[in-house]
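As structure tokens, one chain now follows by itself in the form predicted on its own.
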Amino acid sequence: MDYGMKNRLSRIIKPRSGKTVMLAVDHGYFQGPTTGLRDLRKTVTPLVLHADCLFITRGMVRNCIDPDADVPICLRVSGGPSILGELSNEDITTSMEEALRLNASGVGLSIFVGADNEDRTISNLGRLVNEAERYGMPVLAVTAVGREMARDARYLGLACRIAAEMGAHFVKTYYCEDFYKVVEGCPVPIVMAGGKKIPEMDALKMTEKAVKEGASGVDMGRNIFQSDKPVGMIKAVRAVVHDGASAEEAFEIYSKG
């Protein structure tokens, strides 16, 4: 791994703790103006100070993120279908040149293991890694599994291992029972996806368990920006991820807002 790659990755995964709290706000690329992100600038501005990285699309970087904001960008570079179509029918939609122009610290796309277009999305990842390696750009693989497949250690472990085998530099996946098995089978850092909105204590307990089982942090969106106290929630998540706080200790931080 060359200097540029290491430097960019260290902006996302902080050397002090070896962990990251990424804020996922890329949902609009297939969901449109979803709850909490209708006015993305208004939602994200108070959270930027507490995020280690934003996972976001180029259009929202250009229009909603201040250029002087001191936050690394991991750029979502895949897309195509909306929630009205087949989500696995994705392609690479943003060039590496654009990622460099936006001063991104990483790029990310989704792979859909067990879905209709599994082969194309995994091939997309391989092509993206080939190009990213030329410029020292880390690649995040976001794992999804087919609708008929359970989100368990077997299938999530399969997806994460395929992502690593294709050359992803870090991987995003869901928490599951026996999550440590997923981590053990993946030789690159794993960040936990926050998933759908759940009660704050449940989200903090999930984060605590994931970190204890080897996650290198989280890429959390709805459980932060859809919370009734978004700033308090991201502070609480940071306490768990970077400081080893318990879910109960972190909940006190959340409660104070």
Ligand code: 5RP
Contents of the next structure:
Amino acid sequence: MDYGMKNRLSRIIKPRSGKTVMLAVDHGYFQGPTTGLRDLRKTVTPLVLHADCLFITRGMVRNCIDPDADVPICLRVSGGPSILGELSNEDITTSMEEALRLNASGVGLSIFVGADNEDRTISNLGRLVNEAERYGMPVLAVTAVGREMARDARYLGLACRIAAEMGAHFVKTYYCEDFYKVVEGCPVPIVMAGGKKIPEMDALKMTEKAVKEGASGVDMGRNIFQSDKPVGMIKAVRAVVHDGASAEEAFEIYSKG
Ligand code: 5RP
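Could you drop in the structure for the form predicted in complex with the ligand? We only have the form predicted on its own so far.
Below is the entire complex, every chain and molecule, led by the chain shown above.
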């Protein structure tokens, strides 16, 4: 890995702990003004101080994140369909030049293993990695879930491994039973997506288990910004990810807000 690649990746995955708390706020790229992100600037501003990185589209960076906000950006560069269409019908939508202009520390796109356009989305990843390597830009592969596919270790393990084989520098996936098997089969860091909003204690327990089973942290959205105490929740997630706090200890942090 060359200097620029390592330097950018270390802005996302913190060398102190080898872990990251990424805040995912890219949902609008196919969901529109979703709950909690209708006014993205208002939601994200108090959370920025506590996030190691934002996973976000270029339009929201330009309009809702101040250029002097001290937070690395991992830019979502894929899109196409909305929730009304076939979600796997994605292409690369944002250029590497744009990622560099926005001073991104990484770029991310989804692959849809087991869905209609799996082949095209995996090729998208390969092409993105080819280009990213030229500029020392880390690539995050988001293993999106085909509607028919079970979120189990076999399927998520397949998707994460394919992402790593294509050259992704880190991978995002969901927590599942036997998550450690997904980690074992994937030689690059895995960050856990939170998924739909669940009670805070459950989200913290899931985070604790994921980290214990080898996750390099989280790229979490709804379980933070849809919480009744978003700042408390992101602080609690940080305690689990970076400081090895238990879910119970972290819940105390969340409760204080
Ligand atoms: C959607 C994404 C989201 O960033 C991802 O789902 C993480 O957010 P959440 O924790 O809300 O699931 O990549 O494709």
